[in-house]
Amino acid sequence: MTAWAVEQESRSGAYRFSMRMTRVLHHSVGEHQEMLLFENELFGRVLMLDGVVQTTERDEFFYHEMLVHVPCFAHGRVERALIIGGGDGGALEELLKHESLRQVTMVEIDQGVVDFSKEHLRSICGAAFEDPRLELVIADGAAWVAETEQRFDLIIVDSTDPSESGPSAVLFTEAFYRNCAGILDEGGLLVSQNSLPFSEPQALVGPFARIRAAFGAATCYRVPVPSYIGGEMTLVLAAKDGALPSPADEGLEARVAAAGIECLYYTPAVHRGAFALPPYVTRLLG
């Protein structure tokens, strides 16, 4: 018999998302999250917590250089950052190909995560664990913040989906925005994943008003998960002083060519497409 993993969409309860599970690798219930890891033939291994699709061998490209790059190419020089989440390793080893970066501290909540990424996920997080410039803290991520004296450039949310419950709602309350908008070096950034617009608004409307609160201004790009149900995702950036950078800008596509990094979604001219926001998009962002 055939057994699939399904994820329902959490507001209405409308629709479910079933992926085949060729063979189940890992099924665990843990003091922060449920997790399932198992193999498909289309995407690959496939990592659900709670229920929800977080990454996928196949396609987790598209979400980690879109959240990481952005932002880096944007800024145009960062030398340190902070992920919050991130425990799959993929938006790490992303980060760490950008040769300005000389440190990155990562708060993650669940160290079996971590755990679980390096032995199960190397496709993904590579050897991004190892690499000297990381310090990994295993922490509550919005209390973390609250309490350091430390200052980044960047800052990446790389959280579950936003909910009323569960270990990542603090990550989107403004108390959070704020304190990490007090962290930040001038002309430092922000981005955080902000859900599927189409079936989730509410896990857009309301964290991006607390950030722009937070940062005086903020705005959203999109990329296009295909193993995420809904389909595309909003990410929202915000920056020190409401200072954000353009997608105009005429100095990207120099510092990317000269970066030479090898992606297989971002480019400058998709960097620039992200930002043109259809009427749906723009309406929720009041």
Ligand code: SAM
Second form
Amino acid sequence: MTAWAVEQESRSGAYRFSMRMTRVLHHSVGEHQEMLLFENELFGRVLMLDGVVQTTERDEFFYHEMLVHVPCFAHGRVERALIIGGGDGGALEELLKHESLRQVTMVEIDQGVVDFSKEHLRSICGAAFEDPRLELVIADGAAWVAETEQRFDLIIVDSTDPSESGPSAVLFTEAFYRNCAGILDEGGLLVSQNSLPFSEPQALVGPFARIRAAFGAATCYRVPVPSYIGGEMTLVLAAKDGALPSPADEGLEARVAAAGIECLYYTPAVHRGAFALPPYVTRLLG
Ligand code: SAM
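Switch from the form predicted on its own to the form predicted together with the ligand and give that structure.
The next block holds the full complex; its first chain is the one shown before.
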């Protein structure tokens, strides 16, 4: 019998998205979340946490390239970065391609996701977890950010979607965002995944207002992700003291060309275009 993995849109419950599982590679219910890894003919290996697709082998490049290269190239010289969540290693792998990067701390709550990605998702994380620039901390990201004395040029919040009962709810609070603003260096940037504005608008509306309150200003940009229920996703960008980089930045092409990073989705033109927001999104930003 054919088995299907089903994700249900959480707001109305009126929309389901399913993927045929040709092989289940792992299924467990751990201390923090339920983990499912399976193979699908179109998407390759698919990782689901608590019934929500996190990443797939074939379309991870859309999300990870835009999550990482937009803030990195907007900043211009990221040397110290912090990833909150991101246990699949996809964002880490993209970040490590930037030669300016000297040190990256990843604070992931679930060691199981990291171990599991190293074992089953090497096509996504590559050798990123073995890179000497990485310091891996297994802890709650919000608690860690509240206590650290380290400073960063870039903070990437690569979390699961907010849900009242899930471990990531603390990563969408104003207290967390204020603590992030406090550990950014001059010119520092924060980027956060803020779900899908069509199917999950509440995951953008509240967190966007809190990020703006904590940083003084915020903007967002879009990326399509075929395996995410609802299609296009919004990533929120904020800067230390509200000094947001402009997408019209004239130095962008030169910086991207000098870096020589091969991408499947990201280009300077895609970078600029991603900040063009349609009215259905700007209305959510208030
Ligand atoms: N790309 C994905 C998406 O948009 O849904 C996110 C992928 S990544 C696997 C999300 C990670 O966030 C998970 O590994 C989860 O364990 C981690 N996470 C959730 N809550 C966290 C917290 N409070 N602190 C640190 N990591 C957390």
